[in-house]
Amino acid sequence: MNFDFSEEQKLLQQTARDYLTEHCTLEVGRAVLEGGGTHSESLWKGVAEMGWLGAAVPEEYGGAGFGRLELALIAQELGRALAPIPFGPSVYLATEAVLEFGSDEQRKKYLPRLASGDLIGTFAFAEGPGRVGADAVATKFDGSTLTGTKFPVADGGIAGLAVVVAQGASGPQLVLAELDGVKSDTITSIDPSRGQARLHFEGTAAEALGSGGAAAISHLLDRAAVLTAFEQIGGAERALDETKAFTMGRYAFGRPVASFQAMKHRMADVYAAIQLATSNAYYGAWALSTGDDELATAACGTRVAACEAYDLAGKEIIQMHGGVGFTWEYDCHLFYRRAKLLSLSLGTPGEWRDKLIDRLEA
């Protein structure tokens, strides 16, 4: 079995490295994390145009026609540049809802204004701190409007449209909203350059998205751990190339301090984790482009050693650069908070581990 890429699908990764490399520095992730702002237009509208936000859409929806595959090769680019946009909750979890549960009519409605970015969209699932489950959600959908409170939101402040899990008639279902009108509440979070929010449902009129209840909502976020998974690998790579590189120039005592055992042997570590994560990644990318029904187990896999690498490249970079580590200055903070933001948003590792072992003895 092959699970390497094709020479096109390599290419389309290549290009999106070198754009996000021109138009996408460390410094623009700075500027929305120091400056307050929700995002950097500018880089989302790029984005929007480079036609990566419909990637995995049809072209009947004024998407890119690829796929999945190509998809997630756009996402680890995204991670590795630290992207401070809204990409993720916009098209992992909103578009790939419509186009996996959508009616018809919704799939005309909102895939056109998503792939072209002039829409950002939305995945409203938890209600506070703590382990997210279905079905202890309390937001009441009564057929037409939603009632309830959600947070944290990722990009809640700034997104149109959300695709919300609400209490229906026969338990847990997804649900769609346009945002316009509904009060939202920033919430600070330990990565500023990516905004999270609480959204007030208000009796606000929305629409069911599919019959599929809890399954639909499980297999959702399966699909949107596959693609995150490969924006996370991105920053976890970057943040050891970063690592590599200022332990290479650093010297101590006539040597670089990247020569030391004890400084290779924790990159080497960094490194094992990497490529382990992106086995799991390949895999569940596989999966997902074919809709195989490994999805399920390959999906958990995927998170948890995505998350245990980032996790652990986000920590290093910060021991291995020494006193300056830890400082505002240098950049290895922006890595450490990207980890955690994105280890977070789809639930914890140690949840799609107990995840995991329930479908492994189903």
Given for the second form:
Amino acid sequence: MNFDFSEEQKLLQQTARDYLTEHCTLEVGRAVLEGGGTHSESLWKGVAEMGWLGAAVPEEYGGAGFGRLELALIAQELGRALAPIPFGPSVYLATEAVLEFGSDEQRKKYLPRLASGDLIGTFAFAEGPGRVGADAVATKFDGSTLTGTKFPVADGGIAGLAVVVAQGASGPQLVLAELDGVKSDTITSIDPSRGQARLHFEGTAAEALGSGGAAAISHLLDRAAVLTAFEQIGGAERALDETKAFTMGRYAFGRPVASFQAMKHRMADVYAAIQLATSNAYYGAWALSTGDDELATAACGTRVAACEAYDLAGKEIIQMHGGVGFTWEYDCHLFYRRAKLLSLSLGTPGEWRDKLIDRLEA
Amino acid sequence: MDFNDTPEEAAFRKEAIEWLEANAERLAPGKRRQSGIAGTGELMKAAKAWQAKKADSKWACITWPEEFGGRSASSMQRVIFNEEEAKFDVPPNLFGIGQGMLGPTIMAHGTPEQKDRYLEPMLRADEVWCQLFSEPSAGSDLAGLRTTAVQDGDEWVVNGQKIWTTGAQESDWGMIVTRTDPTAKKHAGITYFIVDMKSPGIEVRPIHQINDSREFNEVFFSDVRIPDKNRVGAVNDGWRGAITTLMNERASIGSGGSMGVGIKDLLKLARETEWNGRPAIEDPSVREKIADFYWKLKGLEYTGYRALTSLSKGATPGPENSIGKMVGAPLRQDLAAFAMELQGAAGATNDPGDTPFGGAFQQSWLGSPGLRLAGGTDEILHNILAERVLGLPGEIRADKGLAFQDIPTGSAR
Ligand SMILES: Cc1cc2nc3c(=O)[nH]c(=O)nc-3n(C[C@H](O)[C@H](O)[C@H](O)COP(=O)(O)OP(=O)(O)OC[C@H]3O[C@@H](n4cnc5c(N)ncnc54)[C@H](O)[C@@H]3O)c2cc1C
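Mind sharing the form predicted in complex with the partner chain? What's above is the form predicted alone.
All chains and molecules follow, beginning with the one already shown.
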């Protein structure tokens, strides 16, 4: 057993961290959040030039040809930097979907453009408030066109390609639709550094993506859950680091507030939650990268643990900063927002808990 | 990243399985191993016999250096052996305090004569050891200990009281920390000894625990004589040895201990227990709870594997390993309590014949408060993580700079 990343993989992670430290300070996210934009275009370009969008895409399709382990570590750094770009929806969902289920033609057509960043991909599943399993989606696919409304769709306003969950002739399936000409409304978001939209499919031209039905949909979500977890862990680690630094320098009663045991113990709890999430995510990454059957249960544990850790860190960072933590100027809310955004995407932690028991009992 | 055995690990596993097959019976399906309650005579005899058998073929204390009877095995190999051994119907190891904590201290700080005399019988479990650290006034604040040792020629004369000494009634030898200079600062006047538990002047009184067993004891010392050759480390430098012991304690009880019942049993219980005519596992609140136990326990297990991986790359076990006990011990308590709740009113019974899993969840629930105390309380473990891993400021110390004899103490006896 070797339950760790290799030295080369860690080097790649360090490169990513260095790049983002320089090009993605929290100011970059704040500018998007305050400027009413959809994402940072310059960061998106930079990230594409670094080859990260195509990290897991084979070279023949214009990618860098690394594996999922490398992609996971890049995700962790993007999470740490709170990168305001449509990376997750485009890479963990759209690109992964085409890679896993696409025909050779579809791969040739879309992967090079996704890998270069010319085309932004997204994933359209939800159809409004409430929990919706694949069986219950209302959007219809008749073999060549899509009809229905999806919201919220992450980065739906800027994406050019969507992987859509729709009802086909024999149940739910994955469908690929180009979004040129598809009507979309912008929806405001709890994390305005990441756009959300409503997409109206009105007889939109579309094509089937694989023939996997509901199983393919949940497999795609499992893969995305593991990769997203690394992003969540990176964010949680950063939130803890920021909390530590602030509380060491803030004095009350003649002492740094970090020296109060109630504060120390809460930080130890956040640390423990991050460790449990990290360990689950390592296992998930191993299962993902080897194609092991364990991925189905590993993804559930990974997903729930990562949501718990980031939500906890996102909450605690504000409280431990005291009043300034509740101000717009301080960065605490950036973590609070991103943590919740990520734990509401891909199905809530509650849904994944339920899925976990289903899978353990199967 | 590779979760599977390397070729060397696979070869080692094969060797371990072959030896186990030749020397023990596989556990029958559904049968569980006896759990490790020390102090029960028959179990102790069986445990010693199994330990001696392992020692004869060099399968005891495999991580110990070869010169002391081990096979210089890696931590990973120890885990592999333990995994395979757990599939056999063999007695539990009741010698962890000696082999896991005190042996390594003797290896690090003992004289050549001490290593020669004590380590091999410890490994074979021919001699059993206990740890005489805690006192009525010195628990979390261990360096507040007041049992005294006064030099008298070639001997030291020990007076005082230890408490919570696990297995003292079964032990041949003990490792004891004593106060040798009350005028020095707290940590500076402590000396560490090996003491013969059969020495005149030692009285061991078992303490009745909340789980009805009597594993730990009060141990009274009246003019007990310890030869100077049994001193471990220099006079007044015993704190250094104590730290070695505590570091090894944290590493060896890292995972929060297995309490005999786990997530598989919980799932089985939820499947077989009816709630209003339907299996409890169908209830959303039950599913949610079990899912949380699952990822937390898996998280701890994989955290252990990550630690092993870094050990195998040459790192030394550090304070980050405290997370296993900090999270694991309260988690086991919650898991057992939830399993009892699944059983409804009948959760209050623990008659082996009438209670699911022979009352094992109830037993785990009654034992787990002790897990949260032994080897450092929840608060102490939080402090360790906060200070030594996260680098947050240390506790404010009211005793800083004072000679030990001037430090106020209070202890309800
Ligand atoms: C099952 C079991 C087996 C044991 N076996 C052994 C053994 O073999 N040998 C041995 O020497 N000892 C043994 N012990 C003793 C064990 O190490 C102590 O019980 C433990 O360290 C706590 O000390 P205490 O009981 O004196 O509690 P105290 O230290 O008095 O603690 C009381 C409360 O105060 C809190 N507290 C103390 N200091 C702090 C602080 N700085 N910050 C915040 N809170 C604090 C504690 O967390 C606890 O909640 C055993 C204990 C148990 C339960």
